[in-house]
Structures are given as structure tokens and as C-alpha cells.
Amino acid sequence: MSKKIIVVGPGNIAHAIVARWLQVADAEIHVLARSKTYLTKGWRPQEQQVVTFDQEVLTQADLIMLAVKPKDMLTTLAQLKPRISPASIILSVAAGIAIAQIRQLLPELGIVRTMPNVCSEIGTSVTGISFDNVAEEDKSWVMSLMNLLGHVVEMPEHLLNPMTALYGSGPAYVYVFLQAIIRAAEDLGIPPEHARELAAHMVLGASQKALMDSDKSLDQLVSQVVSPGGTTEAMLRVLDQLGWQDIMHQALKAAGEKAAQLGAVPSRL
């Protein structure tokens, strides 16, 4: 018999995960929603079919994935608690919400905390995950589900906030970088219909090389591209003058601090 997964909250990350699991996971999936606002988030007709407004689906859940906004997390959990089976595993993807906060409301259940990114939809997320009071058999099952979303690494929970900032939010950094390349390409005469395709393939190729040539430092990989007096050297000189490394460091630090702040909600209701 297929196990039953209930996803609470139909936001962007929930949609990405559900879209992937519906394609490749051997499980019965339901999405518990409070309103039809999910329809504005791009849910396809076949994905809409698994959406329900009946909280009774929680009573038979093997896994309950909590994908509500961090500020609503504990209030929502308190409301749902009477219907949650003691045999369920709780999987939280709420940024900043600690396992200990969930544990106060559900003292006996197995709890998993994680933060995939939107690339889950195509199986290429980068995901950190932590387990608390989860049996080995259940842990293996949850890991198999998460591996369907991309690359998963088990981490101590205290590292999940920085991982959220670096890798949960990471696709946005890449997209902003791509936007800059595409705009520059168009300014230099590259046709718009080619600019995005070429930029995305360039980033993909560079990333694949960084993985394949892991024995080389990134400085070494940079040196393979730079020719004295060439175009790359000119580009890097401008970036260094603008302090782009410091800018990125400050941006990532701000994201990490925000992840911690999101968890600073009242822990007792």
C-alpha cells in the first residue's frame, strides 16, 4: 500500500515539491489548503486534483509536510494538532522554525526539518536536512523522498539557517546574475531569443565543470579562463573595483540573519 503524504500549504515551495513527487514518488499525495488562492500560483489541472480543504485527511497521514509561512507555522500547527495521528512524521520546510518549537506542540512525534529550493520541481534542488526522534526505517523513507528533489545532505540543525540563506534562496542569486548577463548581451547586440539560452547554458556548463574538477580550486578554474590583457581580465578588474565579493558576502549575511529572525516567533501559544 502506498504511503500517504499530506502537504499543508500550497505556496511556491510546496508547489515545486508536489509537482515533482506527483511525477516520480510512489505515494498518495494530498495538499491541504485553506482557500483557492493557490490557483494564482500556477497549479496545473492535474496538480489541482490533489488539493483538498478537508482536514480529516491528516488523520491517516504517514508524513505531514508543513509548508506554511514561518509567522503562521505554530498557530497552524496548534489548530491542526487534534487531527494529527501519533504515527505521523512531521516534515517542516518553514524557514527559521526550530525543531524544538515544533516539539513543544508535538512532543512524541518524529520531526524532520529541511529547506529545499524551487529547483525541486525538476529534481535539482540542494537541500539540507535534520532529523529528530525518527526511526531508521522512516528516516530512510524520508531521505528517499527528498533525494527525488535533488542533492540532499544531512546536517546538524544549527546549520540549516545558513543553508537556507545560501542554497534555499540560492536560485534567486543565480537568476539575478543571469539577468545581468542577458541585459549586457542584448546591449552588445546578441538577439534576445538567444541571450537567455546562451547565458543559462554557460552557467550550467561552468557549474558542471566546478563539480567535475573538484580537485582544482576555484582560483585555478578562474585562471583557466583569464588571458593576460583579455576580456575576462577586464571584467574581473571592474568587479573587483566595485567590491562585488563584499557585496555578495553582505547579501548572504543578511539572508542568514533573516532566516534566524523568521524563527523568532512566540514558541508557546
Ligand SMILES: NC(=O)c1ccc[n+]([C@@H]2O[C@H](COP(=O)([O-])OP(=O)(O)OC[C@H]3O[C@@H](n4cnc5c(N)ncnc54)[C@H](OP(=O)(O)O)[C@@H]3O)[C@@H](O)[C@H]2O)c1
Contents of the next structure:
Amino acid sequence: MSKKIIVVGPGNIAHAIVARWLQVADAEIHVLARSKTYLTKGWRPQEQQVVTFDQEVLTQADLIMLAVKPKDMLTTLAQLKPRISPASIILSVAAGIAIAQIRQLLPELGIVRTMPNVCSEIGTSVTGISFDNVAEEDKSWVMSLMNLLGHVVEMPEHLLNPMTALYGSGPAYVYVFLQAIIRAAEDLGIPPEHARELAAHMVLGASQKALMDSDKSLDQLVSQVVSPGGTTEAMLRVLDQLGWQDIMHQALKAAGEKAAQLGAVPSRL
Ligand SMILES: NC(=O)c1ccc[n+]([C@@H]2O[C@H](COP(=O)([O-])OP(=O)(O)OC[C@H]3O[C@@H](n4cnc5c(N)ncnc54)[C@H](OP(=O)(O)O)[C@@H]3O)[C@@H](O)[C@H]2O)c1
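With the form predicted on its own done, generate the form predicted in complex with this ligand in the same format.
Below is the entire complex, every chain and molecule, led by the chain shown above.
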């Protein structure tokens, strides 16, 4: 019999994950909503069939994935608690919310904290995950589900806040970077219909090479592209003068600090 997954909160990340699981996971999936705002979050008609307003679905859950905003997390959990069976596993994707905060409300349950990203929808997320009080068999099942979303790394929980800054928010850095180079390419005369395709493939190819050539430092990979007096050298000089490394450092630091702040919500509810 297929397992039953209940996803609480039909927002952006839930949509990315459920869209993928509906294609490839052997499980019955229901998404618990509290309003019809999900209709603005990209749910396609056949995916909308899994959305429900009936909290009773929680009582039969093998896995409950919590995908509400961090500020709503503990109030939502307190409200749903009477319908949560002790046999369910809790899987939280909320940035900054610690396992210990969930454990205060659900002392007996297996709890998983994870940080995927929106690339889950096409199975190319990178996902950090930490387990607490989860039986080995259940852990294998949860890992198999998360593997359907992309590359998964089990890690100590304290690393999940900085990891959120790196790759939870990360797709946005890449999209902003793409936006900037596409605009610049268009100024250089590359037609818009080609600029996005070429820029996105370039980022994909360079990233794949960084993964495959992991024995080489990134400086070595840069030096493979630079020829003295050439175009890359001219580009890198401008980036260095404008201090882009410092900009990215500050951006990631701000995201990491925000992840830590998001968890600093009242824990007694
Ligand atoms: N977006 C990402 O890329 C990403 C990546 C990794 C992790 N996360 C984490 O995922 C969580 C959700 O983020 P998001 O970007 O998907 O937010 P979002 O689009 O705002 O979605 C949150 C959803 O939760 C619903 N909700 C709130 N309380 C509820 C309740 N009691 N019962 C049922 N539904 C409820 C909201 O419905 P209403 O509109 O009715 O309030 C909304 O549909 C956050 O904790 C975030 O840290 C996000």
C-alpha cells in the first residue's frame, strides 16, 4: 500500500516539491490549505486536485511536510497538533526553525529538518537534511523521497542556516546574475531570443565543469579561460575594481543572518 504524505501550506516550495513527487513518487499526496491563495502559486489543474481544506487528512499521514512561512510554523503546528498521529514523521522545510522548537510541541515524533530549493520541481535541487529520533527504515524512505528532488546531503542541523544562505536562496542569486549578463549581452547586440538561452547554458556548462573538475581549484578553472590581454582579463579587471566578491560575501552573510533570525520566534505556544 502506498504511503500517505500530507503537505501543509500550498505555497511556492510546496508546489515545486509536490509537482515533482506527483510525477515520480509512489505515494498518496494531499496538500492542506487554509485559503485559496494557492491558486496564484502556479498549481496546475491536475495538481490542484491534491489540495484539500480538510484537516482530518492529517490523522492517517505517514509523513507531514510543513511548508508554511517560519513566522506561521509554530502556531500552525499547535493548531494541527490534535490531529497528528504519533506514528507520523514530521518534515520541516522552514528556514531557521530548529528541530528543538518543533520537538517542544511534538515530543514523541520523528522529526526531519530539511532545506531544498525551488529546483526540486525538475529534480535538480540541492538539499541539506538532518534527522532526529527517526527509525532507520523511515529515514531510508524519507531519503528516497528527497533524492527524487535532487542531490541530498545529510548534515548536522547547525549547518542548515548557513546552507539556506548558500543554496536555499541560491537560485535567486543565479537568476539575478543571469538577468544582469543577459541585459549586458543585449546591449552588445545579442538578440533577446538568444541571450537567455545562451547565458543559461553557459552557467549550466560552467557549473558542470566545476563539479567534474573538483581536483582543480576555481583559480585554475579561471586561468583556463583567461588569455593575457584578452576579453576575460578585461572583464575580470572590472569585476575586481567594483568589488563583486565583497558584494557576494555581504549578500550571503545577510541571508545567513536572516535564517538565524527567522528561528528566533516565541517557542512557547
Ligand atoms: N521558496 C523557497 O524557495 C523555499 C526554499 C526552501 C525552504 N523554504 C521554506 O518553505 C516555507 C514556505 O515558503 P514559501 O516560499 O513556499 O512561502 P509561501 O509561498 O508564502 O507559502 C506558504 C503557504 O503556507 C500557507 N499556510 C500558512 N499557514 C497555514 C496553515 N495553518 N494551514 C495551511 N496552510 C497554511 C499559506 O497560505 P495563505 O496564503 O492562506 O496564508 C501559503 O500558501 C518557508 O518556511 C520557507 O522558509 C522556501
